[in-house]
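One chain comes next, on its own, written as C-alpha cells: the form predicted alone.
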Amino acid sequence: MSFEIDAYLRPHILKMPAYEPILPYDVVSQELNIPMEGIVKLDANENPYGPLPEVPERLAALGNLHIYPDPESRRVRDMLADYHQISTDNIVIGAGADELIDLIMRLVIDPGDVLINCPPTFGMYAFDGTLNNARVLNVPRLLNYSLELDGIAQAVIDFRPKLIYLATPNNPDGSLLSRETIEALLALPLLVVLDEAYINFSKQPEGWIQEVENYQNLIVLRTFSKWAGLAGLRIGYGVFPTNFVPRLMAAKQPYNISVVAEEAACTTLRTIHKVDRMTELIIAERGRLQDRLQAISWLEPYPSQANFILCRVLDRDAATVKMKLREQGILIRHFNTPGLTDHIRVSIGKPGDSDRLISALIKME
C-alpha cells in the first residue's frame, strides 16, 4: 500500500515557499575553498566583534546542564526589567526575536485573518504570516522606503486585519520611523509590533519599549543577536502589554530558551557599558563606509540607523557584483525581489573588512 504524506499535510503549507537563510559559514568556506578567516562576512547583520569576552569565560564555567532551564527565564527577565526601567511582568524571553514573532501569530491568528506586511522589510514577517495560514496583504512602502500611511489606514478600513508587524530601523534600508508615524499606526484598529532588533545603532536608542505601558496595542521586540554579538545562541525578547503577557507565557514552549543563551544574556546586562563601547565602534565604521561607497560612481548608498547599508546599483547588475565579491570572500546580501533587484546591502564589519570590500569595489569601476 503506498502512503501520500502530502494528503496529510495542511494545504497551505504545501503552497508555501520557503525562507532563504543565508548559507553557514562553514558551508561557504568550503564552496568557495578559501579558510573562514579569509572571509569578510557582510551579508548577515552580525556583530564583527563577537560576544564580549567575559560571556565565553562564564559559559565555561557553567555547570548543571543536565538539568532544564527556568522555563519562566526570570534572571534575565529581572535584569532586562531593571535596564529597561519597566516591570518584569511585561517582559518575554524567546529564541531570538524570530520566535517571538511567530508566537504572537500563534496567538492572535485564525485560518485567513489579515496581517498588513510593508515591503521591502524582513522577510519572517511574510512567511510567519503564511506559516499561521494568515492572509498577508502587503501595503508597499514608498520609494524613500518611508510607510504609505493613507494605503495602511484604507487597508484597516477595507480588511479589518489584526497585525501590522514593523521594523524600526528598518531591513533592509536601515531608515527609522517617526514619533507621528509610530502614534498615527497606534490610533488605528489593530496590535502594533515594532520590530526593533537595530534600535541600538540608531539616534534614538532608547526606542519605544518605556511606551509599552501607555498603550493597549503595543508591542516591541528586540534581540540581543546584532549589538550584543550573541545571535548564534538565539535570545531575545518581548515587552508586551501586561494582560498578553500570561497568554503568551502558557503559549510559549516551556524550555525555549537554554541555560547557555540566558547565562550569555546576564553575562552581557552585566557588563552592558563595554556592549555600548563595541555599539559605539559599528557606528563610527558606518559613517566611515558610507562616505567611501558614497564615492563609489555606480554605487547609490542609503543613509542608515541600523549595522548595514543599503545600496542601489546603478549601469550594472547588482547581482553580478555580488557574485564577483563572493568569489574573492567578501560575501555580501543581494535581493531577489521586487523593488530590490538592483540593490545590494553590506554589514557593516571591522576596518579592515570595509578596506577589503572598497578595495574590490574599486577595482569593478
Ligand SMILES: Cc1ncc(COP(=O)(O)O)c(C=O)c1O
Second form
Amino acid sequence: MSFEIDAYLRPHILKMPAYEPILPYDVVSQELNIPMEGIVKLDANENPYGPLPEVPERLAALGNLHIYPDPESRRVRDMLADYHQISTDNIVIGAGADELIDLIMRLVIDPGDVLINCPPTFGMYAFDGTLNNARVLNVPRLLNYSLELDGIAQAVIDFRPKLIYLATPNNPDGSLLSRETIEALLALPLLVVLDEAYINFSKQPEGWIQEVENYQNLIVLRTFSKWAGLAGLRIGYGVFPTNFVPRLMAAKQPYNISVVAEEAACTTLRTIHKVDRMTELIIAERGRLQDRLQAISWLEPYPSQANFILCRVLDRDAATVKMKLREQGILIRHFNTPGLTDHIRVSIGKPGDSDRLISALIKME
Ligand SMILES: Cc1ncc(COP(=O)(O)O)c(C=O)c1O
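Okay, that one was the form predicted alone. Can I see the form predicted in complex with this ligand too?
To see the whole picture, the full complex is given below, headed by that same chain.
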C-alpha cells in the first residue's frame, strides 16, 4: 500500500517554510575542524559568561529527578513575584519565552485570525503565527526601525487583528520602544505582547512588568536565556492580566518546565546581584565594541540597547563577510530577509571575543 503522508497533514503546514535554526556548537566545531574552545560564538545573543557558578553546583546536588516537576512552577513564580513586586497570580512560566509566544497564539488565534508583525524583528512571531494558522499581517518598520504607528492603527481598523507582538529592545537592531509608542498601542483594541527578552541590557531595565495591572490588554514576556545565561535550560516567563492566567495554565503542557530549569532559575534569583554584575560587564563591552565597529570604514553599527549590535555592511557582500569569519571560527548572524541582506548582527561576547572579531574584520579592509 502506498501511503501519502502529505494527504493527512493540515494544508497550511504543507505551505510552511521551515524555521532556519543556527547549528549547534559541536556540529560547527566538527564542520570547521576547530575545537569548541577556539570558536567565538556571537550568533545567537547568548550570555558569554554562562550561568552563575552556583547554578551547576545546585543542579549537581539535585535529588528526585524521577519525580515530575510542579505543573504550576510555584517556587520560581513566587520568587519572581517577590523580585518584581507583583502577584504570583499574574505569572506563567514557559520553556523559554518561545513557548509563551506560541501558547498565547494557541489560546487566541482561530484559523484566519489576524496578528500584526512588525519586521524586521524576531522571526518566531511570524513562524508561530503561520504554525497556528493565523493571517500574519506585516506592518514593516521604518528605515530607522521605529514603528509605523499610523500603519498599525489603520491595520487595526481594516483587519481587526487580535494580537501584536513587539520586541523591545527589538531583535535585530536593538532599539527600545518609547513610552508614548507603547501607550498608543495599548489604546488600540488588541492584545499587545511586549517581548522584553533583552530589557536588562537597556537603559530602562524595569520595562513594563509593573504596568500589566493597569491595562487589560498588556502581556510582557521575559527570559532567563540572555541575561541570566540559561539559554540551554529553556526557561522564560510572562506577566499576564489576572483573568488570562487560569486559561494559560489550563492549556499549557502540564510539565513544561523541568525540575532542573526551575532550580536553575530559583538559584539565579537568589544570587541576583551577581547577575547584575555580569549585565554591567556586557553593557560595558557593548560600548567598547560599538566604538571599534564604528572605526571600520565599511561598517555602520546601529546604537543598541541589547546584547548585540546590528551593522550595515557597505561596499561588500554581508553574507561573504559572515562566511569568511566563520572559516576562522567566528560565528555571527546574517539574515536573508528583506531589508537585512546587507546587514550583519554580532552578539556581545567577552572582551577577548571582540578582539578576535575586530582583528579579523580589520584584515578584510
Ligand atoms: C526577541 C526575542 N524573544 C525571545 C527569544 C527567545 O527567548 P527564549 O530563549 O527564552 O525562548 C529571542 C531569542 O533570540 C529573542 O530574540
